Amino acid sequence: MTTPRLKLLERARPEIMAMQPYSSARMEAGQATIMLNANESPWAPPGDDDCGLNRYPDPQPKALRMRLADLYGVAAEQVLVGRGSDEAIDLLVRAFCREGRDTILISPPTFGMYAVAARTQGAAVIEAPLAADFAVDADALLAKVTDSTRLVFVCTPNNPTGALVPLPTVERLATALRDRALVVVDEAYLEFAGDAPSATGLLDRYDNVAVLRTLSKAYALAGARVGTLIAHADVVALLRRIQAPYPVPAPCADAALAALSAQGIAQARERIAILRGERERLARALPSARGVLAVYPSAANFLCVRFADAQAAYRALLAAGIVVRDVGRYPQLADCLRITIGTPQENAALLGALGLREAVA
C-alpha cells in the first residue's frame, strides 16, 4: 500500500518534483569504515582535532536534526537544518514559484528576504500591508490571494516591528489556504515572546503550514548559520531535493549540539530572562529622550522607535560608537530606528548617548 502524496505538492514546480535529485558521497557511504567514494584527503588538515574535516559533513546531521526534533517539540522527518532561515526561505520559493507565473504573498514592513528571494527566483510579490497598530489584517491578506499564491509568509515577532501575530489568525490563514498555499511562520524571536505558542502546534492539523526557527538569536549562534524549517514531511523531502549537498559544516553542527546541551539551554534562558528584562528597562526610559516620538510595543530582541529626526538620532549614536538599524525605508516606518536590546551596560550607554544621562544613575 503507498502513501498517499501531499496535496500541497500539486502547488510545487512540477519540474523539481520530476527531477532525479542529487546523491552524494556520504548519503552513500553507509557504514562503511574506509572512504573512498568522495575524492576528499585522507589526512586531516593541521590543527584538526579529531574534527574529520577532511570527510564532507553528515548532510543532515543526525544528532542536531533529532536535538531540534526534541527542542520543538515535532519529529525528526519533519525538520530540515541548514544555513539560517535564510536558506530555508530561498529553498521554498525555488521549489513552488516558477518564474513569471507565481506569486508568494507578505505583509509589510516585515523581512526583507522574503522579497529577495521571490524576485530572484522571477517570482511576483503580493502586498498586503499590515494595520496602523502593525498587526496582521487577516482579511485584507486573504483578499489579496489568487491562483498564483504560492507562499505567504508571516514574520511573528515581526521583523522590524517587533509584533506578535496571534495563533488564532496564523490558523485562520492555514484554514483558507489549505492545499492552496503553504503559510510559512517565521518565528526567528520567538525565544523572546515569552510564554506564546509555536505555529508548530498546528502542523498535526493542518499540512500547510511551515514554521522557520534559527540558533542565530536566543541561541547566541549567528556566526554558525544554523536554522530549521520544521513542516510536513513530504515538504522536508521536497527540499532536500534542490538543498545543497552539506549545507551544515561540521563545526557549525558541533557549536549548535554544545549550545543545545542542558547547559546550553539553561544559559540561554538566563540570558533571555536578561534581555527580556532590559527591552522593558528600555521601553519605558526612551519615551523620555529627546525627539523621541513613539517606542513600539515589543515581543523580540529588539525595539522599534519613532523619532522626530531619525537621521540625527542616528549620528549622535554613532558619534557615541553605537550602531542601529535605520527601518525608515520601510513602508510605514518613516523615521524609525531598530534598537538590539544588548547588555545591561551597553544599554546603559545607548540612554546616555541620547541624553538620558540621569536615567541611567
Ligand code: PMP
Given for the second form:
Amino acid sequence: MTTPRLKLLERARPEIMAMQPYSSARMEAGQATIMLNANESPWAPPGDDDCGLNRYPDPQPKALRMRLADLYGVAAEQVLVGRGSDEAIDLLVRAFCREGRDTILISPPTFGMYAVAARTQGAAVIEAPLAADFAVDADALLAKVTDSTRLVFVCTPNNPTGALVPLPTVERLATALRDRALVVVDEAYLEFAGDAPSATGLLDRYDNVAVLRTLSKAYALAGARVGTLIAHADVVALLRRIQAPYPVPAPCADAALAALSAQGIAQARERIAILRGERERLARALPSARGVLAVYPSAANFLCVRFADAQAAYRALLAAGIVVRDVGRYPQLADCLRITIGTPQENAALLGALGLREAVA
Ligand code: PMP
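May I ask for the structure of the form predicted in complex with this ligand now, the form predicted on its own having been displayed?
So here's everything in the complex, that chain up top.
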C-alpha cells in the first residue's frame, strides 16, 4: 500500500499507510488441518457442541461478508464487517484524522458517536447545523470545509430527527469533496424509509463515499453487534490495517447469517412493515396528546416529538414503566423526546400513558 491506487488515501494518516499491519494467525491458516499456530486450546469449551469456539474466528467471516455484499448489492471486497457500525465510525476517524490537525464535519443535531470518536482521536469536530426543518444544508456544510476536513458525516434517516437526506444532496457533497474528503453516509435506519435509495448506488461513480449499514435495527440484532462499512476496496483495506484482529465473534456471525436467511429476511420485512404502520399510527395520534407541540416526520423506527414540558412527559412515561430518550441536550431539540416504535401493545401503552386512553387496544 505504499503507492495508493486511490487518490483519497493520500488524505489518510500517513503513519497508518506506512505501518506493517498485524497478520493474524487465522489469516495464515491456509488449508492446514492441525492448527498449532494461534496458541488456542486444542479442545472445545464445555457446552460447545461443534461451534469451534476454541478457535479464533475468521477475521472477516467469508460467508457473512458474501451474504452482506449480496444484501447490499456490492462486491465482497467493498465490505468491511465489524462490531456494529459504531466500530466503523471509530476506524474511519482513526484512519483519516491526525490528532490536533485533521477534522470531521457533522450537521447537528445528529448521532453523537461521530463527535465522540473524533474527540477521542483528538480531531476537532466542525459543525454545520441542520436547517430549521432538519434538512441537511449542503451549502452550509461545504462552506465549513477546509483543508483539514477528512470526513463528512451524513446520517440518513437522521438520528434523532428521523429526517431523510435526499440522495442528490449526498451526491453534491461527494462531487464537491472528490479526492479531498470522505462522505460517510450512515444508513443505520434506511430499511424503515420505504424505497428510499441507498448511497451505495453512488459508489461506482464516487470513490469518496462510504456507507454504513447495520443489522442492529431492522434485523433485530443489536445484541450481536454486526455492522458493515461499504466503500472502495482500498478504503476497506485501509481500515483492515487498524481493525482488531478478530472483530466478529463466531456466534455473532452465525446469528447474522440466520437473520439474513430467506426466512430471516421475510420476517424482517414483515416486522419493518408493522413498525412503519405503527409509526404512522403514533404520528397521527400523538398530536392530540396534551402537551405535544410537534411530531416531526420520520423515515426511521422512532419519532422525534416536541413537548411543552418534555421532563414532565418523560416522568409520566417512566411512571408507567416506559423509558424513552430525552434528546433535549441536542441543539434545536429542547423539550424533545425520541420515541422508539415498539410493538402495537407497547405503543398503545405509550399513548395511554400520555392520556390518549381511547387508543389503548
Ligand atoms: N448510526 C446511527 C445513526 C445510530 O443511531 C446507531 C445506533 N444508535 C449506530 C450508528 C450504531 O449502530 P450499531 O453500532 O449498533 O451498528
